[in-house]
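Consider the single chain below, provided in structure tokens and representing the form predicted on its own.
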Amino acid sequence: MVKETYLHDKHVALGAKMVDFAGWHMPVQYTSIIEEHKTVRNAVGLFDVSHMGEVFVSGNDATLFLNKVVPQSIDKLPYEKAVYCQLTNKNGGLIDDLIIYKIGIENYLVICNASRIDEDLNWLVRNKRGLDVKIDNQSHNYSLLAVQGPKAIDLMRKLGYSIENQKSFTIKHDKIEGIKLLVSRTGYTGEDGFELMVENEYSEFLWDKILEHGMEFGIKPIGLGARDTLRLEAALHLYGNDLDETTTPIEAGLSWSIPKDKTFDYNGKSVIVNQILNGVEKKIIGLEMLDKNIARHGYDIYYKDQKVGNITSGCVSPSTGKNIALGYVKNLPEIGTNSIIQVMIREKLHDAKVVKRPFIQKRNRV
């Protein structure tokens, strides 16, 4: 059975085109993907991302436990700060990618991908053996609204929220319109923005208030279609496309997020450390098509007439007008920035250029 968020009826009333995504009935677009995309890049957009998972981890061994299941140093995470993490298996492969927030002493909030909540919970429970840890899945009780774009800060101020001293990747307990909620300065668009976690019963009221106060800033509701093009321009990974259980953080280009001095053992550490020291067999690349064709998920990548990898995500970039993509290729030294490779599209090879990631300048750091 396909699930619906608490805001489902709001989307239908706004005329959204609804699709099934990760087991949820979600809005893919309200007007056009390009219009919604440009709204977020130039003004401010409102997303319903309530399909994401919210799991609370607490107990005397909560920090110890999280240090065991992610490569990041959770013991060094300050109060009200967030860290981008990967949930790794024994081989260093990615069960999921997460954001972990420290919201109290031995008390954390873990945000999971919608399609991976069950797998994440199963893995977390398997790894808590012998530890004083409570894993509390509250995904069904909370809605998550994302306010994203260069005018997000103005809108949040108008809502009465004090953003002073709240930097990127932080979280605060606060109230908006008298409603208690958690507000993080995070997002999935490459733009500055906020994510508001609120109990379901208040989500419709909050949705309406954000749209009402956002009118003067040009706000629009934004669907999953623009969410995908926005994140791809920012070279942010999508689980199931760019990440999976056979791919390690190092292969995925996420070595920047792995502390090199973490002494605590974690799942897949030996594989990941070995790849840091000795390199990988495959690597992720960004590319631009040199003609009007679009490189889609699953298309094969060739170099000198030899298949060397495949596309994982691709689209037309509304911001640049270029056809962009992410993909994995064999870690050949001759494939680097500005190299010309080919993508097999409808049984014909089409030229593409390897380019630096991200594809646009990110503006999400404050």
The other form holds:
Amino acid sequence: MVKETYLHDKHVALGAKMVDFAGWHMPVQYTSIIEEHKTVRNAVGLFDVSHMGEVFVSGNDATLFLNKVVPQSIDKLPYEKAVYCQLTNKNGGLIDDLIIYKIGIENYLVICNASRIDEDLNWLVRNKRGLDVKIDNQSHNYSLLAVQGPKAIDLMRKLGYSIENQKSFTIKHDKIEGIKLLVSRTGYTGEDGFELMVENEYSEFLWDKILEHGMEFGIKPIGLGARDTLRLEAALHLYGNDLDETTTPIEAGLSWSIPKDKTFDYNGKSVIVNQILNGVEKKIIGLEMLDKNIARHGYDIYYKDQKVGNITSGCVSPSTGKNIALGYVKNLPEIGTNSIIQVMIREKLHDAKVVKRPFIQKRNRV
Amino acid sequence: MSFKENMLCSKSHEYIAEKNIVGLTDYAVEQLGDIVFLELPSVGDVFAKGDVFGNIESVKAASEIYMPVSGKIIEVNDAVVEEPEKLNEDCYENGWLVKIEPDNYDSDITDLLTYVEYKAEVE
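Rather than the form predicted on its own that you just supplied, could I have the structure of the form predicted together with the partner chain?
Full assembly next; the chain just shown is listed first.
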């Protein structure tokens, strides 16, 4: 059965076009993807991302346990800080990508992709053998609202939230309009913004309050369509498109997120360390089409008449008007920034240029 | 709107008006969302009923456009190819796609629907 978030009826009442996404009936757009996209880049947007998974990990061995399932150093994560992580299998392949928040002593919040929650839970449980760890999936009890854009900070202040001392990638327990929630300064758009985790029964009230107070800042509700174009401009990966179980974080261009000095063993460590030292067979690239054609997920990439890889995500960038894409290619030294490659679109090869990622200037680090 | 009254629609969302103007219905355009790419054939190209004669892409997805009747392309609306986003405003008077010289108009239209029938079908 297709699931509905607690805010489902709000979306329908706002006239959203609804689609099935990862088993959820979600708004893909309210008015126009391009218009919603620009609202987030220029003002502020509100997203319902309650389909995402919220899992609490606690117990005496919680830190030890998380350190074993991700390449990141969870033992070094300070209280109220967040870290972008990958849940790796024995071969270093990605089961999911996650944000882990430290919300107490031996107490963590793990946010995972809606499409991967079952696989994640299964893998976490399989790895807890012999450890004092409680894995508590609370996805069905919480709603997650994202407020994103350059005006997000003004809106949060207007809602009475004190953002002082809350830098990006941090989380705090707090109250807005008397409602208890967890507020993190994170997002999936490349803009500054906040994610608000709240018990389901208060989510509709909070949704309405945010839209009401956001009016003066030009707020709009934003669907999954613009969420996808926003994250792609920021070159943030989408699990299932750009990441899967056969791709390692190193191949996915996520080396920056992996500490090179982690002594602790974790799933897939030997493969990942070997790739850091000796290189990878395939690598992710960003590309820009040189004609009007749009590269889409699954299209083949060619270099000097040889098939060398495929596109994993592509769209017209609403911010720049350029046709951008992410893809994987054989790790040939001659394919680098400014190289000309080709994408097979409707049985014809179209030129594209390899460009640096992200495709826009990110503004989320404050 | 006279355009809508005098046209016939296919279940794959193309219309033919005045026996030779082919385009996409407003319902199709609305479903596609923001249109960002359009590819149409050249004058002189010949297609059978049901053939793919063009490609259209919105921000989200790529779709094919099918011939509602057989015929030869006699004119292409270059203005919409240049600015496909204009289709979101008007897919009829200024937003038609191609004009054709039909081969067997009368026998090809037997399975096409009037606009009223079509709207009832899709909504």
